[in-house]
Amino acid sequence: MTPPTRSPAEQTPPAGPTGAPIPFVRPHVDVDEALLASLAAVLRSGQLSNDGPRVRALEAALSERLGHVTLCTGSGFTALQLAIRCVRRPGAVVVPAFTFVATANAVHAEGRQVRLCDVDAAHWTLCPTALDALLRAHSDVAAVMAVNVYGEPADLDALLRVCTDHDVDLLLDNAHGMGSLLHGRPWPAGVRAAAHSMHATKVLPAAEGGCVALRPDVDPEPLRQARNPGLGGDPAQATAGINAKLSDLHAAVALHGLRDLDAVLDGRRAALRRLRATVARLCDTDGDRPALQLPVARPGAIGNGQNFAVAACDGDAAGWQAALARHGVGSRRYFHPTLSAVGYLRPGQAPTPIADDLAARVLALPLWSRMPSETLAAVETGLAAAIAERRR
């Protein structure tokens, strides 16, 4: 699972493989006297949070640039929790195995049973044929969860087919997706809600924070209220709400890297090139013994470069992990476990043979913003090394 936050010491990342084992994720902010200026004018102004006007110039910028009115929240969690109060319906909300804790949490947060789908081989998405089998099978459905794996998008066209043939709302989990598009979009305009992550690792970091776009149907107004925590203008008409309140400092934080996201995702896509030309050209002496396994590229997708996942083709994922340290190069078991391994998750599910077969074997290695040419080398080294040693 993604892990906290290091101290800046933490973060400093080796030459190579005689340092620490080069982590796979570092937050990365540009710390420039225009952002310590914005920070300092922020603690000036004696208003730090309760929809200030950084917040508001934020949710403007992302409304903008995603083509859908966003609503910024206190975390991705959060996010995910106004997207779900968005569903039309009560009943159940689908979500894929293979995704992060968080997204499983946020539907049950909200009162809402979960339901586990398996995901597909190639992409490690979403499946759709198992989508459609599941809600054939369970009529308490009342939305979908679609998530975005490590930058990459889900079929989400194909996904909202099923699910308008099923009578069921999409929404999109894209903590990991700001940046990413599906043939030259964020995402189908059929999609009821998007929720996105600015968490401390992601390609957009407010060092905590969320946001949610909107359908153009869906009035936003409730979920102003929701976030405030239920309050609205007479104290008697408070609903059931939660706090989801973004700070000033954080959209102060995110206001800066939204003026360079572009470049950083520009970065970040050609470093994920890099490191996946570099596996596929050493396991392609593999023969019968590949050992690494990338997930497929989907037609008409763009990834922003949030992760570099590979899965350990011999299904030793902790024999690999240890091999990489060995040689510099740090990883995460990352979506692992599944969620159908989860205690409180796990009664009553469908079997998902493919997520539970991918949890047991997908490492996320070294990738961040900005990462520095003379690191991604020493990556490379490494993952040669390993893939050496695991041949032997």
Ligand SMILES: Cc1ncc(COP(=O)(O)O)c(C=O)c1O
The other form holds:
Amino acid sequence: MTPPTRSPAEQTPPAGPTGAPIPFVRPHVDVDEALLASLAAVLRSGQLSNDGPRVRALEAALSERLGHVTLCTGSGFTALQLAIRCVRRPGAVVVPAFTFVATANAVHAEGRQVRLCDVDAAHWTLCPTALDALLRAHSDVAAVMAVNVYGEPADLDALLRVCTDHDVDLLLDNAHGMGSLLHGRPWPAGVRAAAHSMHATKVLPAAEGGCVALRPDVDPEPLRQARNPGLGGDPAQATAGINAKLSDLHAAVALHGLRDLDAVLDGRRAALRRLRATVARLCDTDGDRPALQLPVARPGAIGNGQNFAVAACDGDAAGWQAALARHGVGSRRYFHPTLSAVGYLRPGQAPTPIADDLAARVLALPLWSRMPSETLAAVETGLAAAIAERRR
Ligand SMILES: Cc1ncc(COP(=O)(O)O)c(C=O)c1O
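Starting from the form predicted alone above, please write out the structure of the form predicted in complex with this ligand.
First the chain shown before, then all remaining chains and molecules of the complex.
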């Protein structure tokens, strides 16, 4: 078996006006002899899943990296489910209205009511002031699920203060946030559990996978049982389990990716800085309303470059998407729609005008791991052309 020497991203020439639009995400796995040998070893080992050696090695490496006991799961969704099982008491879970629908669906799947809360207009993450107002109005809340948005941490210290004041647990949907830092650490020590995704499009892909990192006072054993799917321990104490296991094949892919994760993060951060600077420069015209809005960087935060998102200032995300595609730039209306538009979530929610407005305007634009420089340049050229077209 002769492995390709270059990754698929490197083999693909940058698309542009003459080809298909440049995709907004593109999974990257560095396919080399070591990875292929590792996958072959799993396939020959007789143990493809059920807490195999690669899952255990990945858990050890992630626990070390994140500074918390970390359990691997089959997806970010099931990592969220296990995080929700760490909540100390029954009750509703607050979720920002501007997030991927999986955040709310996991709360629902765990049999808890979802309470939607607004985000702040500058950073696009859960708003501590809106959260405080929501918790004052509703005494049925047991936990808050903050969300890392596109790799940018939420205002976790302020959110933790609000949660402590109201005696509710703070959880983190860090599906986007592997490698993001806030004041030098992944998240404040008070966060009870942080769920991550290792989906194909994330910075550390397993193809499908996730993990949940636990505060030291959370017992991992009931969660280990719950993911497999309730086996082990005292059956009289068992809760209804799920299948949240990661396979050893997926673990092998993620373990391989961990080797050069820091280089991948550096590259994504540099590419995002460059793309944001380009948008800021192209939109910096005297007196004109800017064409595209960028999220404001939070002091003390170092994002991981998960996504490059902009919001259309004229509110016409669909029109921008078509213009960008005409100039070779693919995009996704992500996160769209606002969760307040999702039928099963709608009844009885407080208004979330900022999230609703943002979800109507936002577009995620191309940003990948190991994105070739000429592809970045093609995105910049396409952006410039689309902005000029929309201004005409
Ligand atoms: C914010 C957020 N939470 C949760 C998930 C679910 O992760 P997964 O696709 O690994 O189940 C995603 C997936 O992209 C996400 O964007």
